[in-house]
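Next up is one chain by itself, shown in structure tokens, the form predicted on its own.
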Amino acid sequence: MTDVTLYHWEPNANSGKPMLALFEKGVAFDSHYLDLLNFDQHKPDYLAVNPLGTIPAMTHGQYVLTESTAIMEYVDEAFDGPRLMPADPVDQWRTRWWMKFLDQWLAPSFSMIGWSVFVGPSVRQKDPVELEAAIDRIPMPERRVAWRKAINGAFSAEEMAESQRRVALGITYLEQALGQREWLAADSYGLADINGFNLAYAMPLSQPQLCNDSLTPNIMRWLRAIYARPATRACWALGRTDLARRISLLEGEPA
């Protein structure tokens, strides 16, 4: 047992952040899976931990620590192991730059996707009463209407639009940005690259027109570069779905 547990679903997207950061740092932490297909994270022994319903959550020692960027940067400055803020100020700029556009502009793009493609499918098969009665059970109203949503195929195709709109724009920007540097915010690894990573990683799978060796081989050098880092691996391993197995499309060299 350690005074650190993480509260997550599979590694990648908000959860992937935090379980990578921990994994660079070298922290041992207790990984306590939720099945967000089972709503687990909207159960009483979930809620008792974070009343808000959303994952990851983090606890260490007396604290409990939600937001899985803020969490990042939490396990950054509270553990020893690797920095992965650097220390220069323009890129710690840079590198929040990166986090709030990836965060609040595209992120949500990339989860209307896949919310329309793997969420809302999956679980659209329970029983009906069953899933209206765990969809009630969501503290908050905006995720109640996001499920339903999801589960309903109701999103318009003027969001659907928007949506492929900013993930094309947020391709184009990360493949400018890494022709620069190997790195997205600066010379070295850090919680930029962490926090792409976990949102970009099956871009080569779900936008294979947009984002592929001959359009963006930079990104495409810059995800092989973070799937080969053993941290990478070791995160990666504790995944139970499809979602997991998708990383696979990183394997071997270039086409």
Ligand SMILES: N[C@@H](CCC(=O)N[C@@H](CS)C(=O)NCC(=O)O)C(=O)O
Contents of the next structure:
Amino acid sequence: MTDVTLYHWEPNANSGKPMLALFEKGVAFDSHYLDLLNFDQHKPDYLAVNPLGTIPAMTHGQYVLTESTAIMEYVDEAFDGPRLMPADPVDQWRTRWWMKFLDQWLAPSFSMIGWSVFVGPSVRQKDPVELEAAIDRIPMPERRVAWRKAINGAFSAEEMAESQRRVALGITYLEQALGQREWLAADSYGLADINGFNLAYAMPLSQPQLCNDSLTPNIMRWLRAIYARPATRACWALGRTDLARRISLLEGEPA
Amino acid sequence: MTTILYHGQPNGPSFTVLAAAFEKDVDLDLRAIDLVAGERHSTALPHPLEVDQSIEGEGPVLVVDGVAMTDSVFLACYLDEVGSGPALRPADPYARWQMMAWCRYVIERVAPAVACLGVASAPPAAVPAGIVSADLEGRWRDAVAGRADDAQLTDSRAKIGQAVEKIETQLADGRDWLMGNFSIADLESYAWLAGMRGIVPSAFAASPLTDAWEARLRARPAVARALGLATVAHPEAIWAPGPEINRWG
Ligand SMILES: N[C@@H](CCC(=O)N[C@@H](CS)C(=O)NCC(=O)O)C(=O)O
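Switch from the form predicted on its own to the form predicted in complex with the named molecule and print that structure.
So here's everything in the complex, that chain up top.
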């Protein structure tokens, strides 16, 4: 037992951010795995923790925290261990700028693609009446819309094309930034890298024509360097599905 | 060290940054630009990725020793680090999480709604040249043409109501400021909501605590100084395209 409990799904996207930050800080925590594809995040037990019904959430003693990026800043400040927010105020600004850009611009585009090719098809075969009831239990109206679209395969061609446009551009922006410095926002490994890795670790597999050793050598160098960290290995070991196993593609040497 | 702040009328993100700089006593070379005329896109300003792809849309740009920075809450965090005035963020990690999570809510849910309603009420005259971000340019085109989705306008009005309710609830225990002590959360919340009194009056029909909080905020010398930079009678009615409405959910 520890006084930290993390409610998370796979080490991936939002769940993986606080998971990896906790591992990097060396903070022991109780892992409470929620199966997103089984709608665990909308069940009463979890809604008592996070009434919005989104993952992740963390409790520390009597505190309940949500919002993955804000949780990472908390983890960095509340516990001993290596500093994950750079010391320089401009680097701090750049860290936050990138995390916002990833969270609010690039990640939603990846989500739309991921939900239409993976999440939707994974739950579509369930009993339709059960599915409808599950959707009705979702607290946020915006998310009810997203789940319906994913299940019905109803993302429009226009929305998907816009997401693909943003993914392609986002990859060039990341490559450009990582060509300027070793890590995304500063000269040391930190929160922006943890955030970015959770979004980008599978890019060489999901976007092979855009992200590879010849087109984006700096992204590949960065992903491999993060993969080599003991905290990353320990974190991804908590994954239970093929989603998290995609990380093994980073084992390969540059082509 | 030279620090330049390119800013618009003291409303929205420009308000947050101006007021934070004055609260913190940071010495700035202030350069007023017309955000509604698209001057942020002119070659007079530096154009790194962080300016051209700012999620905030049309907001202020702070240039410190050649590094151009955007996004008002994070600029305010920067000013809080480097300035000498009283802290604008709580020191305790949990209280700080509360402030950052509050600001994230304003940034992600309230600001896009406000910007959508703001430009619909006062459309800009023309799409400026030189916009690098295709999605920001799309928001400009919609704003200039007065194209607004009814569902989005309705939802945006609801979001303003919810934000005022959230402030009323937060202030219900008699506190003066949203996080207890005065903070960036007060500045950022006021920055986006001040102009909504005229546009969504029903949201403020029964909000005595919010009204009193706004009056306290405007009485602060730094805030008065920021508002005093306005070159129009009603800076809170001036809007340029802002952050996009969440396309995922
Ligand atoms: N802004 C929140 C978003 C959390 C979020 O949306 N998480 C996703 C998983 S990555 C989720 O819970 N989706 C399931 C659902 O909405 O039902 C954060 O960063 O923590």
